[in-house]
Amino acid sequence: MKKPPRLEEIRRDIRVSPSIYSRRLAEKYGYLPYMVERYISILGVDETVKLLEAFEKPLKPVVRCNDLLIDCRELADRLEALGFKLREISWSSGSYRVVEAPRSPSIGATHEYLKGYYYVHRDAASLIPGILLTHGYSGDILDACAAPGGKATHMAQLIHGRGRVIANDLVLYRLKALIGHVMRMKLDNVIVLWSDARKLPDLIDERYDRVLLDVPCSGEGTIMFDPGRKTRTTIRDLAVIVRREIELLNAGLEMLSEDGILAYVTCSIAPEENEYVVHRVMMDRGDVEIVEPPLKLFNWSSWLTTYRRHVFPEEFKKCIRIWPHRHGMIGFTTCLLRQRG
């Protein structure tokens, strides 16, 4: 496995010098200045303001029907009878945005929820990688950083009867939540592991045709849920996160079988955690290429091909970037990768 880069090297690559205008915007919306400077360099001033405004607006949760236990139309009717107003998500079968909710019960405390008839996602963006990875696929999937289980249980439904999900995580309290969801939803094709994903290549002989790597990240795309993320991650903190993401991506690629596909996923809009990480791994290894998504679910944005002094491969246009102000979802990215033989 490749030796991870030094923190000093990463900090040098991602260091910025905020302008006066970005400082004023950062002060108005409560951000660290380097974050707003970054947004302006990518989007321009006007669209940056739209992004910052989008982060100020809460998002409604999403219900994903467990069609192994109940007909999804019946579930929608039962929830609407309880006072929930649902809007179907056109690109994800059996998924609904909760547009309105009664005072009681909450969407996570209904009889139907306790029976395992659905999973509650904070947003629809997390449905994207599971749909792409399982499209036309039969076989096992490794979810290397799986807890609390939204994507793992989604994929377990999608490949039920055709494969298993090996769901791994390191954080015990999150792993307990994953096990709880698997049991509640009565999914019998999930195997749970407890390990640092970076150690999996040395611990497991098996290699997989599909790997989901939803890396622990800054969470910069989820500011609408957690405003503290506006100031939580300094440049030094970001360098530490990026180094771990590089290590995780290298390990995830080692878990791929020949011609296998890995989905690299973050809930961050920071190019340091997305374009930079993938490009760095591609340059260090020399055996990684981008895979075109098998479906175009909706009109998403693509990854950046330039960012400040960095020039990224043109094939990054195949990778998926979700912007809150453009797509009405959290900030989210997905990129499909494979190793060249």
Contents of the next structure:
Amino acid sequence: MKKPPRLEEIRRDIRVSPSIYSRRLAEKYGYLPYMVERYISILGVDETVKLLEAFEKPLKPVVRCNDLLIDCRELADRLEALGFKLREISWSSGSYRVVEAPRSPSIGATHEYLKGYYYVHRDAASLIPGILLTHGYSGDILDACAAPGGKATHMAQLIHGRGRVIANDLVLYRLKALIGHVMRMKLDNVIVLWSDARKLPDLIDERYDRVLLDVPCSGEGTIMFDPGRKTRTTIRDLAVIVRREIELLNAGLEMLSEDGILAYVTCSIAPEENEYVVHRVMMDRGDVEIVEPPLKLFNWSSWLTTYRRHVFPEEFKKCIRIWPHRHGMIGFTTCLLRQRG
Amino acid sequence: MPIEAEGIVMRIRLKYGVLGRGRTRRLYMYIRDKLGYNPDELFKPPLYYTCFNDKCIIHKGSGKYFRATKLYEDGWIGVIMDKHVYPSPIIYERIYHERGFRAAIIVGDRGVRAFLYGNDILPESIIREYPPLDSGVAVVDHSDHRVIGVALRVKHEGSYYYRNIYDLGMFLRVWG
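Having seen the form predicted alone, the form predicted in complex with its partner chain:
Time for the whole complex; same chain goes first.
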């Protein structure tokens, strides 16, 4: 296993000195100045303001129908009869944005929910990796950081009858929720493991054709749900998170079989947690290439090829970046990687 | 997946392993004698359990997956409540789909709502009873014939009601 880089080295690489203008804008919206400085260097001032405004607006949840238990049209009718107004997501069949909700019940407490007829996602973006990883695929999938189980249960549905999901996580109370969702949705193709994903290459002899690595991240794309994230992660904290993400990505790649595909996923728009992490691992290993997504679900943005003093590979244009102000979703990224034989 | 906010500390006492012979035998006997179904067609022993604090479920595998810790595998078979074992809704529904209702009560809207909040079922909520009723019975929602939990018939002042053993509302109250 590759040794992770030293924290000082990461800190040096990701250091940001905010300008006076960034500081003013950060103060106005309540952010740490380094965050806004980054947004301006990526998006320019006007688009940064649009991004900050988008983070001020709450997003409506998304219902993903469990078509193994119910016809999705029937589910939509039943929820609409309860007073929910749904809008179908064009690129994910059986998924609906809840655009209006009654005072009671909440979308996560209906009888239909308890019967396992659907899963509630905070946003549609989290549907993307499962669709891409399972497209035309039969076989087992390792979900290395799986709890609370939105993506694991989605993939278990998508490959039902063709494979199993090995869903691993380290945090026990989140695993409890994951097992609850698996039972509630009556899924019979999920194995749940309790391990540190960084140790999986030593703990499991099997290798997988598909690995989902939704790493524990700063959550910088989910500020609309948790405004505390505007100030929670200092640049020093970010370096610690980045180092762990590098360790996790190395471990995830070790779990791949020859020609297997790994989806590296974060709900952070920070280039440090995405482009920097993947570039760093690619440079260190020399055996990783980017894979073009098998589907273009909608007009998403691509990863950055330059950021401040960093120059990233041109093939990063194949990776997916969702911006709240452009796509009306959380900030989210997905990049498909393959380990060359 | 965002890192959880700091300051949330939840203590969980975890237990897992092979389901004991006595409990396995009781689950087999219930399915064979009360539901009239051959349990070997549903699962093969050994069965496994996993407990988060005092909430225990029965399923098809815990222990080791290579050298990693496995907590759950491939299908919910039952629950352990107060040292008794009861099948999961999946098991009941599979049997009812093939053989029709046994050891079941069909419940109307008000009863379903109350039951899913963890309450008992009163006689006026029961639309129909399918014997045998002398041990755990599946509680079935009349609207779609889905099993929403298990109850136990209890005599009280000359009439019967059904005491809630477990219900799907536990996915909010316990497993959420």
